[in-house]
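In the form predicted on its own, a lone chain appears below as structure tokens.
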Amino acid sequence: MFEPLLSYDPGAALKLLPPERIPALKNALNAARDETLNDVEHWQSGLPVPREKQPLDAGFIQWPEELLADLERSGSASLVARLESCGRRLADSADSLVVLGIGGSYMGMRAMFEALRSPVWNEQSRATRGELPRLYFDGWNVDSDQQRALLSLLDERAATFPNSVHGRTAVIVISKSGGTLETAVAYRNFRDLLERRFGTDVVNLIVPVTGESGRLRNLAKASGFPDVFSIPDGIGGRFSVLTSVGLLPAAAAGLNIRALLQGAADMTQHFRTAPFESNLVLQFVAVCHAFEVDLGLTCRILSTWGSKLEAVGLWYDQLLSESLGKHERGATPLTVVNTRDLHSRGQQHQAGRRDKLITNLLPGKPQLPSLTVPSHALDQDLLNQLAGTPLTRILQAAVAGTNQAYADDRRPTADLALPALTEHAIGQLFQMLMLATVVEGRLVGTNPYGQPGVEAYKQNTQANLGLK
């Protein structure tokens, strides 16, 4: 491991549990913990899953340590070499990067993108981007405000710079059968867009990434183009950030796949390894499960600290819903931003239902030095006493002070913190909350895999446009 771990502490919320509550899981969770990794054992063997288990898509587990194998025995002809090959190829080919899928087609990027790239990354110049795209998501709704809008940006881009790389967009267009609704039809008007605009340069500029059978790849093979990844099978859409769906885009982004995998695989080796009481994964859902059988804390709440972390939040979101919302049974998960949303939902936090359990993500240190609280000759705001105070320490302050006020009132809170925002420490959360989140399904006898609840919006919704 090149970076630690992350932390996690559930603090004074432990208070409210009897002392043998947690111990007493020990047994349980450790039983769930064989499963989970036993469940990998049999989906790579390729005996008949039983019926109870279908699907199992427990490929996730152990993908990085794979990927990272796969880089080191082929090298250059490695899965990682040619994602990161393709990624230059598209970052050196155009200066905005249309991501489109819906899900877990483009959640974990967003996730990604929004925690290790600046805020203002689009309206930087491609100097100051270290020449690398301009980043967009599409495909994930079918607002039609919305996508023309960035269609006409697009195509105003390649009017104004016809002939250089400032003018140009690519795509990357993500689904596994080709058929949701949403992204398919996105991917008619931006391919559209691209072949208008750049003729027949279109099959350079457009990767798929799909099934090995489907819609989009029968498309793919249709177009010629030169770069079609494909999505494993045994990996279902919202377990796929770290297979080629979130790498791809990621190391067309510049971020560094390599750790990315690393971090995965770091948490993968410690769920393996280490003992039940310092074990991350499974004291997490000890806490969860605890709180929400014994006291009803139904609602879970991530609390991202900072702006950064909203969208991995809301991939978590997704995570949680479709793989333990089932049999009328599953928590509801919820994210907030703060110290944003302790002017909004903080309300109802503290005074309200009895029914969450706050978990608050840590974003560890900054990326950028800290502001600090600037002197002024106008002191009316009577800020001077804050002046040279850093803007991290007063984050610091509202963690430590919000924490407090709920405990005051006997609302659990607790903290899962990153050591940095790094790719290495990304890597590490998604696969925490991944193999949590299968984990709990196991200890309470919920499938984790599979999401049969979706298929009937997108089934009514074909019908109803007369579609086949």
Given for the second form:
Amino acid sequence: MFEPLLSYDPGAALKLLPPERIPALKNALNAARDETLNDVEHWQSGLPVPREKQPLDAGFIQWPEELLADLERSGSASLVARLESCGRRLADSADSLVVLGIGGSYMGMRAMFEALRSPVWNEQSRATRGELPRLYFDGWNVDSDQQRALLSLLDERAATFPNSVHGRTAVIVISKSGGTLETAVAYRNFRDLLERRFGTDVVNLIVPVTGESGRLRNLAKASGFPDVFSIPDGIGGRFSVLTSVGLLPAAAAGLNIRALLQGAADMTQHFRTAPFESNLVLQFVAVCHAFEVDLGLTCRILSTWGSKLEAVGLWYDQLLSESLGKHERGATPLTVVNTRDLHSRGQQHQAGRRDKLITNLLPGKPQLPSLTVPSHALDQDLLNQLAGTPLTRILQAAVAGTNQAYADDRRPTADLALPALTEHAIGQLFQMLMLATVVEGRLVGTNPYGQPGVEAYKQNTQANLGLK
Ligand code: PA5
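Output the form predicted in complex with 5-phosphoarabinonic acid (PA5) next; the form predicted on its own has already been displayed.
Okay, now the whole complex, with that chain kicking things off.
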């Protein structure tokens, strides 16, 4: 049974729309939901996809439910159990894990790592990390200094701790197409390091996650890796966070991948069954869409309250941009971290162009006991009046104060609140935002799947390099 742990409150924003506006969207949004769900059935049927619907990557919608059903049915032979066991194997073999990928093959895992693991994870001892590896991300850029710095660090660890888990590095290389230049180049450099340091054992330290065909698949076959995981057809890159793309690194980092999947499955069930008035996905789309078309609010600010959610925001930036930024349309997403960015972008959001809808993403209960303001004999900063006040209380005051300042100037805000940063809540959030993006695409007649606009730069870069 779905428990709506996430909550979406467009209260402050709604006051700025005519009262009849949101209910007026009800029929159109219910139709967009039906279309989104019918697409799943169509996709499952294997019937030809009409031209105007191509590509149709609706597989992510029921995928978490399918994986959980497979786990129930097949136990240790299920994909979830195999991912957990491979994750455990990598965690036991290496103290550093490098995840190589770009775009949808990287941003979701980074979001989970930053939201759910300590901000000083990589600086902690292996014992404090529960015998789990440090995590690094590469292959998402062409930055020689950055890549060399990481390669040198890992090389030095291998030299300092020979024949010990502390000196060992494992690599998960992720590319659905298998031909993305940034990831492929990085893979060569990291594989070279592993081959030089660990010899033939390298096959046990590299796990590819890729599509059923392509260059990385061919490399994986030729290399004889014991584990290779597939990215299913019908799930596009930016919708793939809850496939092996995100789940394998998550399992290696000790995250509870069953809870992630359960959160997403619960959200899908809620999306299917909840009426418009209480449906989180439909309410979210209704508000975003109404402000865009009625009032020209074409900038969507995801205002994350705490840096642990920044990477979730960057994942969402990609999701919205690549899905709806087509045909010279589509709102522009922007992630900010507050209170940090109240001291930079805040001025513009409070007093600049009236083109912004602000959605606060609230992290809920902190993972560790809240710090308080200490009392001190030197009170020249006048902070003894706050002595004993938890920092969480100060954050709440800042959220309320900021919302009030925007409301006083008729600038709309809505709140998307997590109960806490847990796997179950993050699974829900991912699925909610992916569903909302697809529903909005169907509502405005933009195919949310595919990203033809990304191809031109790739082709030009390849041509500039004389690549075949
Ligand atoms: O959403 C998408 O499909 C893209 O962002 C891809 O994830 C990205 O281009 C990486 O592609 P690949 O996994 O094929 O290397």
